[in-house]
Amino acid sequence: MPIITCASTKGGPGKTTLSLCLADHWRRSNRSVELLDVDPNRNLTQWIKNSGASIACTAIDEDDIVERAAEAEARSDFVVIDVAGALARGLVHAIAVANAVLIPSRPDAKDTLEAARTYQNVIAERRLAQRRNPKATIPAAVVLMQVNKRAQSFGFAKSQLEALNVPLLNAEVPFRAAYQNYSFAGLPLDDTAVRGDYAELGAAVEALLHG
């Protein structure tokens, strides 16, 4: 069963929101899902607790990622890992165990540069894996978050990522007040529009997994 890592070397691009909403989308689609919270701040764990959502979420340390991800993979249809960018070792481990890596980025110059830096980590881990198995691959793509398609920054971000040869998922997360409102209580996917966002995003992620 696939392991999805949500990773960025920058704080604040939307890793926790992306992890939670994807997990909740698959849960609502009757798939078993487990979240692994590797961020020392435990924001994902707290969000799950506050919302009362019936999604398994385990807080783990970066040195335990490989073992705990394998355990979760054996019992769940999807495993989603939320890893803090400040954890260099954790970032490497979480990328190495992943079947796909999602790199959230707001349409902002600093975010897109950090997204490109994160993608270089994926390339490095892919090359290491290919030394053992030449066919090994780790699909990865940037997910643009808090998008306003009418804003120039959206086009600038896409152009910058394309210029840096960083793949972009063909689905974005629009800017919606629901994401801010539900950060205090509840789940974003309780909102119908957000459910639509993540139905499209979930399909794009599954396409990425299957090449």
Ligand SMILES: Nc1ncnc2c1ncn2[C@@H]1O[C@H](COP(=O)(O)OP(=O)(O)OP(=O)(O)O)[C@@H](O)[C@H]1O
Contents of the next structure:
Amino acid sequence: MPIITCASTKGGPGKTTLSLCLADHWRRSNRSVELLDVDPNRNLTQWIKNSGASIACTAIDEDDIVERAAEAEARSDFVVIDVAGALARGLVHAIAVANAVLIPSRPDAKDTLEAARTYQNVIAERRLAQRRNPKATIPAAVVLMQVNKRAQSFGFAKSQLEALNVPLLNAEVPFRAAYQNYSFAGLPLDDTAVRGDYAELGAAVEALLHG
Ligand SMILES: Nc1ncnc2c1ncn2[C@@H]1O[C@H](COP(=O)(O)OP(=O)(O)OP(=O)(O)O)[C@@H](O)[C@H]1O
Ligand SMILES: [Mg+2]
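Having seen the form predicted alone, please provide the structure of the form predicted in complex with the named molecule.
Expanding to the full complex; the earlier chain stays at the top.
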């Protein structure tokens, strides 16, 4: 059922990695999962193809998101949408159809500012939805990616997001060479540490979904 959109107005913070690893986590937990690749670069589609992971992934045009997401949610336990890193129609539609929006951000000032900008788009869609249904909500949170918990930048990023009133997910993804290796080798997602990261992250996302 739920549609989870991984969105950022910025290129490169980890939308595709987040989409793929979350989908793989739920697949391993015996849930049916479908990925929708809205990025015209089709990185996710290519990654799925290279890795041979048995996750359904459909490349779709940004104008078809609303219809295709509704079809996917009717037949799957989880739908994960990966969008292009730009403020485009695809991002807006993918936020509007979502049951939860995840905004990846590295612990970097430019990333956190763009995460706040993306969150403003979530707020705008939520307000539009509330014009018809005052109880409508789109839970959203920033996911800090490529984190070194001992580095000052981790604290800086958290403080900046807090100052900007942007909610933060209760789990983050550490920096690991394994994620970089995948991007080249398209290996199956069988790294124990990666699976541990996403077990925690998956639980945090389910908590976000259930308020
Ligand atoms: N936790 C991590 N540790 C180390 N490297 C990571 C991690 N997560 C992602 N990466 C690296 O960051 C690169 C960019 O990630 P990804 O392609 O997921 O970002 P994106 O937001 O989808 O980018 P784009 O906007 O170009 O679509 C990946 O190729 C991967 O090598
Ligand atoms: Mg991407």
